[in-house]
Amino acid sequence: MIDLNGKVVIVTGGTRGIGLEVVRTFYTSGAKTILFGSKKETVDKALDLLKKEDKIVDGYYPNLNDFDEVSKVVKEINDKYGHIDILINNAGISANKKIEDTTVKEFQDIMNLNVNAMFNMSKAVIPYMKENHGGVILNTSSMVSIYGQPSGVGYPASKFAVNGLTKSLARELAKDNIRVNAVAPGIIKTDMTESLPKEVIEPLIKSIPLGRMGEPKDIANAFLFLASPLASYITGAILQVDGAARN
């Protein structure tokens, strides 16, 4: 059991799917956990669900593309808890349209949330981590950041950028004892994949050597490991959690 008692963690995109499971996992490991969502309604819904599970966490819904707003909320959290130890940049959106069907705005929206918001959150927390003599920043990448995908070019492009940001910040912040890593999930059982038709999902599963889709808990556990002292000499890594899928 990994013990993060006393650590303060922020999870963006923490209201559903992988992000919500990350919140559960870190809370269970003893961390003081704060989730971020896109709007008040989804944050309140997640907080109510967690409360029914006897998990009491904080929730906020800043515009992640507004650095001033992000900075204000991050300062509020640091003032309340006294430190911020772990940031998990999980918020993001996907895409699957061909380039000729993708509008310029749709491409920009993907880059704004998947890359710019990650930059804003990291920039906001780093000064507090430096004051606290260290910290951990973890980013959600994707298997398509390594292999690309046949359509929806904005999504893999953004995840290639996530990998670049991860590796570069790891080198820049190592002297400050701030580790930066990413988790690259494969095909994970979420609301989106569960809604796919049987004829679509079965061939996907057959393409995975381990013979199954991943569970959100598989990804949450990878984040937990990378956030823990067990990974104290790991930084700049892109950890593939995909059942050996190589597509």
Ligand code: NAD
Contents of the next structure:
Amino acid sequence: MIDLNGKVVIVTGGTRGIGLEVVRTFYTSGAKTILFGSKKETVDKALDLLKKEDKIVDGYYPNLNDFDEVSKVVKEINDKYGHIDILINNAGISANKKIEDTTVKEFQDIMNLNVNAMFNMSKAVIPYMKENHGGVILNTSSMVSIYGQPSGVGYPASKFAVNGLTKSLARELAKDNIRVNAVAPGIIKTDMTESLPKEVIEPLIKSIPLGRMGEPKDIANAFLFLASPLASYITGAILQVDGAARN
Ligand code: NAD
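What about the form predicted together with nicotinamide-adenine-dinucleotide (NAD), after the form predicted on its own?
Starting with the chain above, the whole complex follows.
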């Protein structure tokens, strides 16, 4: 059992899917857990659901693309809890349209959330981690960050950038005792994959050597390991959690 008692963790995109399971997992491991979502309604809904499971967590919904807003909320959290130990940059959107059908705005929206928001959150949290003599930043990448994908170029492009950010910040921040890693999920059962048509998803599942889609818990456990002292010599890694899927 990994014990994160006394640690403070922020999880972006924590209202559903992978992020919600990460929130549950870290809470159960003893961490003071704070989830971020895109709007009040979804944050309240997630907090209510967690309360019914006897999990009391805090929730915020800053605009992740507004650095000043993000900074303000991060400061508020640091003032309230005294420190921030772990940041999990998980919020993300995907795409699967062909380039001809993708608008410039759609491409920019993906980069804004999947990459720029990750930069903003990390930039806002790092000074507090430095003040606290260390921390852990974990990013949600994707298996498409290794292989690309045949349609929806913005999504893999953003996840390649996530890997670049992860590896570079790991090198920059190692001297400050801040470890930076990413988890690259394969095909995981969430709303994101629920929206894919049957004819797309079924062949994908068939191609997974472990013979099943991943569960959000599979990813949450990988984050928990990487956040824990068991991973104290791991930084700059992109951990593939995909059942050996090679899409
Ligand atoms: P999801 O759609 O179920 O959840 C996405 C989360 O991101 C939600 O909590 C939502 O509140 C948040 N979000 C969306 N738009 C936002 C915005 N504008 N501002 C702030 N937050 C916003 O998706 P998921 O499958 O749980 O995906 C979570 C992460 O995992 C993403 O980064 C995704 O790219 C990655 N991922 C998912 C899969 C998969 O198969 N589901 C595979 C690889 C990687």
